[in-house]
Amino acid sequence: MKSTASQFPQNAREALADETLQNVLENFADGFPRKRAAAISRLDEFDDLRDAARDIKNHVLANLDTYLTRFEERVLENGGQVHWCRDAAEACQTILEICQAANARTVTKSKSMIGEEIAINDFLERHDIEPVETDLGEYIIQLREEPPSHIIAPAIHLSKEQVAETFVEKHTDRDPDRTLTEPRVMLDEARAELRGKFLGADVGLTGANMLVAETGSIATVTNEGNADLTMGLPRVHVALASIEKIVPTLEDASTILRVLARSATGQEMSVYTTFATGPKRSDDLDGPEQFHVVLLDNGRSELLGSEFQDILRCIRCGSCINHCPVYSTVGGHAYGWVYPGPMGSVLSPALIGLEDAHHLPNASTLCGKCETVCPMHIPLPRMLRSWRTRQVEQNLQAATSRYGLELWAFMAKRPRLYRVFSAMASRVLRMMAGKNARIRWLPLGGGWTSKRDMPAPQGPTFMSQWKQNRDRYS
């Protein structure tokens, strides 16, 4: 996926002006958070599970080479193959060679953010191989030639009416005057369109929520069962996963699964949780004849031992995205690359470079909600601040921000001047707010006040209150 992360300010302005998107996001903002809260309220040991899941991933990251090697050994014992890929180009070429060896013309795919990261669909199409997305949301956006806007709900930015229009436009062999107003009717139509693709595919390409070193298995988690059909029906199954997805044992995988669905969609468990271990055996009735695992680094190993290592604990639940006030205002496409929201604002600069993604660490209020709801206790605000520090060190921030910080630093080094200025600014802001104590226009703050009011300062400044109380009680 080509990055437009450097255009985040422009992308955000366009998103704010998109009335349809704003209506969709208004409905989105309450759904997943409410369901998550209800799900964890029914599980008293949820916080203990979070601690255990964090510790599992920390242990893995400290011993990553050991567990990856063990995983490869088990896959080979089970009759599969493991392919180690340093970057997106190697991963794409490896998958292409597997497809070409199978004389594949069609590849069915289940949802995979790693697939988006390496732009595998575009790559296969350039080599005359048709990739078919089978997750409903991914199928819809593939028809529309759009990237996903959320890591677990890729078409969350679309209204029901937009989906209906897309089906009428793209499913040209059906009655153009048919009624597509009910979600179930649209679902049945998509299922009918995809059924033949499942049966005719030469290769199935899935992601992997986890890799289990103990057994050489991959774990997939879906609510539609499309991953099971993708890996079970074609002659060849290719699982694409990044190296940090490894866990030591099946028991460790079950611990993480208990926090994954609750954090993501508010379910106790996803509808389909499947462990696949190698190709079919001689006495199996079905399954793939070949089983390949493509392990992708693509910059992850450089994060090990760095101040950003904790992001490698991410299990892609999307909870930080679901609770982010910035995401719920501008949506996922504004971020300009594969991973939106707080986790994307930390991960994207590491994978595509801070020069391209330097706006993203600033796309946060640093309210801390993302860390609070993260099932892996990832300190996202701290890492966002670390990227901001690097941004300043590399002189990548906007001129207005740079000069503003320099002015603030000048004032902060002169306490008397700072106190005088802050007291004056507080009085001016209260005058601007008027009787309702809300500021609707602010010089140099139009990005804030164009969409929301700003509360006026209340009472004297902190320093003046502190001095008054000190003199009173001394």
Second form
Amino acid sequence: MKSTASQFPQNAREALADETLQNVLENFADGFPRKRAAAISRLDEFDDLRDAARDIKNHVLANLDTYLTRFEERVLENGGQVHWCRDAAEACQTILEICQAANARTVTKSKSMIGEEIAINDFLERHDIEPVETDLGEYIIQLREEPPSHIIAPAIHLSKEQVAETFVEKHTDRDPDRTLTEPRVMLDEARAELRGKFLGADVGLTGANMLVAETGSIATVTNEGNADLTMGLPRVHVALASIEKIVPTLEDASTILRVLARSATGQEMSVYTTFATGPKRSDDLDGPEQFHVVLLDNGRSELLGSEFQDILRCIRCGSCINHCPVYSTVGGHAYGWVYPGPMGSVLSPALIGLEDAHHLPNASTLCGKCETVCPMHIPLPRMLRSWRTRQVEQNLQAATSRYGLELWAFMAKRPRLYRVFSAMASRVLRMMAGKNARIRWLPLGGGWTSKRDMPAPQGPTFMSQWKQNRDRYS
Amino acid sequence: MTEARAHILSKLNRAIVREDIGAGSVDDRIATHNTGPLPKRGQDPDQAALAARFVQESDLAGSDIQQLASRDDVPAVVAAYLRSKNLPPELRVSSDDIFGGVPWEGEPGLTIRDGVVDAADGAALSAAFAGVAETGTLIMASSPDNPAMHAFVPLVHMVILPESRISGNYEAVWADLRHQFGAQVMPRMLNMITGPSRTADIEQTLLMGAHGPQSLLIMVIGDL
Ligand code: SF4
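Starting from the form predicted alone shown above, please give the structure in the form predicted in complex with the partner chain.
Every component of the complex follows; first up is the chain already shown.
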């Protein structure tokens, strides 16, 4: 997917002006956090499980090469194949060759963020193979030729009216005047459309939430069951996974599953967790004849041993996104690439380069909510700050903030001047604000005041209050 | 491809801040199957309490659940369930041994087919490997006698679960699995199923029956 991360400010402005999106986001901000809190309140051990989940991933990352080779051995023993790919181009080429060797014309796909990362759909289409997204949200946005706006709810930015319009436009075999107002009717229509695709596909391409080193299994987690139909019906199953998805054993997988769904959707468990191990066995009545695992690095090995290593623990639950005040104001598309929200603002600069993604680490108030709700204890704010430090080192911040900070530093080093100026500024702001202490418009501050009022400073400055009351505090 | 493999592995090898354990200990770590913290929910004193918890949790997950005294009750329950879903009295049944003793002749109107499901099937019945009380989760192990697609293709999925196969947590099931299949061996597909298929992708409206079954009936059988 082509990145527009470098246009974040512009994207965000457009998102704020998009009324439909703002309505949808209002609904979003409340749902997920409430469900997560309810699920966690039912499980006393949640915090212990988070610690354990973090430790599992840290241990894996400290032995990643060994674990990957153990996983590979098991896959081969079970009759599967493993393809190691350094980057998106190698992964796309590998998948294409598997499809071509199978004479594939259509490929069903279950949701895979790595698939988005390597833009596999565009690549297959260019080679005359039809990729069909089967997760309902992904299916809708594929019809609309849009990227996902959330890692677990890809069509969260759309209203049901928009979904209905898309179905009327794209499902051309159906009566154009049919009534499509209820989500139930839309779902049944999509289910019927996709049935034939599931049954007719030559290759099924899934992601993988985990790779189990003990057994050589790939694990998928869905609520719809689409991953299972995708891997179970076609002749060939290809699982696309990045190298950090390893867990040692089924027990470790269980610990991670206990925090995953609760953090993501507030379910105790997602409906379907599937461990797939190798191709169809001799007497099996169903299952694929070939089982391939495409192992993708694409920049992850660079993060190992760096100050960004902790992001490799991420299990893509989406909790940090669901709780992010910036995401819930601008939505996912503003971030401009595959991964939105706090985890995206940490990961994207590493994967597409800080130059392109340099706005993203700034798209955060550093309120810290993301780290608080991350089941893997990933220190997202710390890593956002690390990216900001690198921005300064590489001279990537905007000129206005650079000069602004220089001016501030000049004043801050001269306390007397600073005090006189801040007392003056505070008086002026209070005058501008009038009775209700809100400022509707500020010279040079339009970026703030066009969307919200600026609260006026309350009372005298800290320094003058300190002087007056020093005796009381000492 | 081999070049990419060597390249990735050598990059990892250089970058890793190595825990002092080495390859031998990775194998030990895999072989010991240490569990993480096990939730109290699921550590019930006896089988009856586990079964009660399983029933409660699967109900919360949206499954339909019935506790039957024996296999003899299965045909009538199945027929009634199909009627309640407005489906014809037809059923694809896996060839698991458990179905050997089911007296289908008691429901002469019901057509039973074996073999693998196809798109025309409205309902399928299969046998669970285990049930997990902690979250009301079914564990299905695929085999020639229990094709995995029974659980995904039809609109209605029904499952027989002997009460004796209900465990407290997932870890207990993995231990059973290793016992039955051998260490490091898995059924080709192992499906953990918690409720019927669903989606909330259109305006966060929760709807059942996205691609998999719209209804899941679990029949817990006491005497098996
Ligand atoms: S960073 Fe944490 S909260 Fe965010 S998606 Fe990853 S695991 Fe979930």
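Positions refer to the first chain, counted from 1. Treat the numbers as computed from the prediction; the structure is a model and nothing was measured. Just so we're on the same page, rigid core means the largest C-alpha set that superposes within 1.5 Å between forms.
The listed options are 63, 290, 89, 403, and the one placed at a hinge of the rigid-part motion between these two forms is 403. Aligning the rigid core leaves the CA of residue 425 displaced by 2.9 Å between these two forms.
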